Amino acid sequence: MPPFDETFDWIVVGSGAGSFASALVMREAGYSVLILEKTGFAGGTTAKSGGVMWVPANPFMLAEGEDDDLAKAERYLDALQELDGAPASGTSPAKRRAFLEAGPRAVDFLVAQGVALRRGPEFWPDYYDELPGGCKTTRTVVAEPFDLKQLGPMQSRLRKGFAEYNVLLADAMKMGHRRTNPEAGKMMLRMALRTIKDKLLGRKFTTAGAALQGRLFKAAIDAGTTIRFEAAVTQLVTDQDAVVGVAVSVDGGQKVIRASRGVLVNAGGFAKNQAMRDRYMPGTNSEWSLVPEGDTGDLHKEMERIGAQLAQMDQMVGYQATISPGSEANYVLPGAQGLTGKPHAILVDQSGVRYMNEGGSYELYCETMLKRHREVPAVPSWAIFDSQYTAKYQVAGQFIDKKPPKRWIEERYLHKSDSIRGLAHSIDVDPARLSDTITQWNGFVANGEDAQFHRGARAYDGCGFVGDPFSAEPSLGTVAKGPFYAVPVVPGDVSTYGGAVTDECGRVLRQDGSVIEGLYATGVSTASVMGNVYAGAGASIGPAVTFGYIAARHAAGLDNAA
């Protein structure tokens, strides 16, 4: 074991939401904390995301009189495990119970630390809300918009979000329906006036994931946490099979730092490592991922090197994308869940056959696409829609009913025809089969029920992120009025979803189930407590924060369960 250059009580690898939550616990307990961030920016994938935390029976729900409790949420999580068949190694009844019990306490703790949170969008139900214990309102928690100026000189160190506005995430989503939401114009005017006021007052706001990370970042700094950037952990240092510190590459050299109370790994996943993707989830592409550049699985490999059990490595948090010409360089790729989940649109494989409920969970959507591709070419699949759709909704972030981008047509991204058969020829699918698929779909719409895949049957299918809650029929609509259109859809992601197996205290386990002393992990560096299913919006960030909180309390000796 090499000599140590310095010592901290608690060392955290990565600067995601769970990292900051754990740091705040440790600082309140009086321990020193060092966060080591591989890149030049704090916030990880969470900063680029919606910043939603899935926390059942959270204090904001209860304050509004919502009927939710841990028993109900436990029934829901148990039911999710049955959906997948074989039990997942990263979850267990004890671990799920620990998450559910500690989640609300973690939210209360963060609020007490000055992190301004609130209940999430009211139209964001659980992704399988029809199952026992499922919630048809929302179990989500989000941050209040955050004034970046509060970070002072550290403002430049926060990873950029996707919505740099003083607006609630719920309102931003509603404004995305500006052609069908009668209140959208007023909401946009209020946002414009608020933006002018903020500029006059010298404020600069962000929302969603960057707001959550900005607030946590500031709280951690104020609490005395040491944070170092461009500091890549290259090795977990062990002594007699226990982790006692880390080796880190910093300032052109290497330091070995001792952790007297433990190391927490919250270093993200491996979405930007194509070699690991090819090994664990063949058919997926790192270029279709929304994660930051540092998400390369370094700590997955390092934890495995010292004996950690990795599990659920074939899982990802899918995010179906439609990559229009020029959007490859966008900060966030154009999503396609709302594209095919809204009325007047469906998804078909390369044979012209519809094969899923387009309104379901984005994780399930991409998983289903990849499974279909093993039998019938389905990557990419085709979003099929008509002029009823383009009159109301955007495609890849643009309205195209008046004048589609010339480059889209020239580069054969957007296909357009006055007939379904003509569209089929353009995208090289069987015209008769695509026509039959459209006829069948229109029959379902006429009968008011998708008899094949039950799109629209659950509350989530009609929510603002997927369907159109401002339409008389949020999910179903005929594809019947030309011209007709098609664009490709690929199985992108917002993260991988597998990693080290941990116990109910957040401790990393070996293959034989024994604990690797001194090593904790949370977030997508771990095999999810949800198993192989995504429970609802924030089903990765909620557990990341909660197990960051749990791990720190355990390492600090405060208790073993919360």
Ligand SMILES: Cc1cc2nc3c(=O)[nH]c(=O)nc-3n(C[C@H](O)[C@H](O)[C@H](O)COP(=O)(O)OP(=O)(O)OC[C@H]3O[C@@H](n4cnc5c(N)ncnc54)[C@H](O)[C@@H]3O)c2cc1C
Given for the second form:
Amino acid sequence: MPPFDETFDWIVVGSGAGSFASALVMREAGYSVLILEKTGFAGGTTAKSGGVMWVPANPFMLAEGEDDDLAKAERYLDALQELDGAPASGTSPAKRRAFLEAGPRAVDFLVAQGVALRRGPEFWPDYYDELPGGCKTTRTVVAEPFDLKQLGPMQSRLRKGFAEYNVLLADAMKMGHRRTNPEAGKMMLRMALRTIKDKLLGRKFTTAGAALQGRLFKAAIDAGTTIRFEAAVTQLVTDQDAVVGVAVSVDGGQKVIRASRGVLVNAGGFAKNQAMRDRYMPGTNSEWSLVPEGDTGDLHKEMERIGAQLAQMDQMVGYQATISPGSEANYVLPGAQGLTGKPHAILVDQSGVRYMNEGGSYELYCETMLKRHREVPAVPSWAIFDSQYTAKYQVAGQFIDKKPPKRWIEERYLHKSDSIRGLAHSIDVDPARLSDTITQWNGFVANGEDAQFHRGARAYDGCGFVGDPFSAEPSLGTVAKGPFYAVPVVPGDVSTYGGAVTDECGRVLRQDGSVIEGLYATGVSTASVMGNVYAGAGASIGPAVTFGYIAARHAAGLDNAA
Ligand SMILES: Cc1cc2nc3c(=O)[nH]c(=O)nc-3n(C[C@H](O)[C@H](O)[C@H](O)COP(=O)(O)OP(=O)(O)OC[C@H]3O[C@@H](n4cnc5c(N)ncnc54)[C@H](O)[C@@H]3O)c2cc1C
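Got the form predicted on its own; could you also share the form predicted together with the ligand?
So here's everything in the complex, that chain up top.
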């Protein structure tokens, strides 16, 4: 064991939401905490995200009189495991129960620490709400918008969010439907007035993931947590098989720091490591990922090196993207979940055949696309839509009914034709096949039922994130009125979803199921407690926060059941 340069009670690798939750538990228990962050910014992918946390039976739901409880949520998570055939090795009934029991307590704890949270968008159902125990309203929790000025000199250290406005995520989602939602105009006006007022008062708001991480970052700093930036952990230091500290590359040198109560790995996934992607999920591409640069799987490799079991490594939280010319450089690549999920649009493979319910979870959508590609070329697939669509909805973040960007046509991203046959020729798809697919789709719409893939049958398909809840028919609509359009859709992602196997206390396990003493992990550094399925909005950050909370309580000796 090398000599140590310093000692802290609790060392956290990375600055995800679970990192901060764990720091708050430890600081309240009187222990010293060091967070080591590889990049120059706190917050990780979580800061760039929607910041939605999936927490069944959360205190906000119960306060609103919602009928939800642990047993119901457990039935739902168990039903998800059945969906996937073989059980996932990174989850277990005990771990799911631990997550469900602790989730609402973690939310209460954070609120008591001054982190202002609230119930998420009111209509964001579970992604398989039709299954036993599924929820048709929302089990989500989000942060209140956050004034970045509250961070003082640390403001520049928070990773940028994707929506730097004083707006609730629920309202932002409603405003996105501004041509069909009669309230959207008034909401936008209210937001503009709020922005002027904030400017006059010297406030600068952010929302979604940056609001969550801004609030947690501030609470952690106020509680006395030490945070170091550009401090990449390169090694987990062991003594007789237990983790006792870390080696960190900082200020151009190496330091070895002792952790007297444990190390928590919350270092994200490997979405930006193409070699790991090629090994574990061939056919996927780091350039289609919306995840920031620090997500390179360093700690996956390091945990494996010291004997940790990795599981579910072929899983990602897929997120279909349609990358229009110029948008490759966007902070957030344009998503396509609301493109093919809305009325008057479908998705076809390169042979012109429809092959999925375009309304389902984005994780399942991309998994289905990658599976299809093994049989028929389907990466990219084509989003096909018509002028009824373009009159109401956006494509890659823009309304294109008046004048599509010239580059989109010139660079053959957007294909447009007055006829289906002309469109098929343009995208090199068999015209007869595409016509048949669209005729069949229009027949389903006429009958009010997608007899093939049941799009629109579950509540989630029609929610604002996917469909159009402001239309009489939120999911189904004919593709019948020219001009007709096509754009490519690829299986991007918002995270990888596999990693170290942990137990119900957040401790990292070896292949033989034994515990690696001193080592805890949370977030997408771990194999998800959800198994191979994405339960609902927030299925990544909800467990990340909860297991950060659980791990710290265990390491602090507050919950030592296992
Ligand atoms: C646009 C977008 C929207 C999303 N919306 C949601 C949502 O609303 N809800 C949801 O649940 N999920 C959402 N996701 C997915 C979700 O954001 C991620 O799965 C989740 O934030 C991962 O959290 P984490 O705590 O595991 O890691 P992160 O938040 O990424 O934190 C890990 C940190 O570890 C650091 N790190 C890495 N290696 C080292 C090292 N060697 N040493 C020190 N530090 C290191 C990284 O730089 C990073 O800062 C979204 C993702 C995106 C991109």
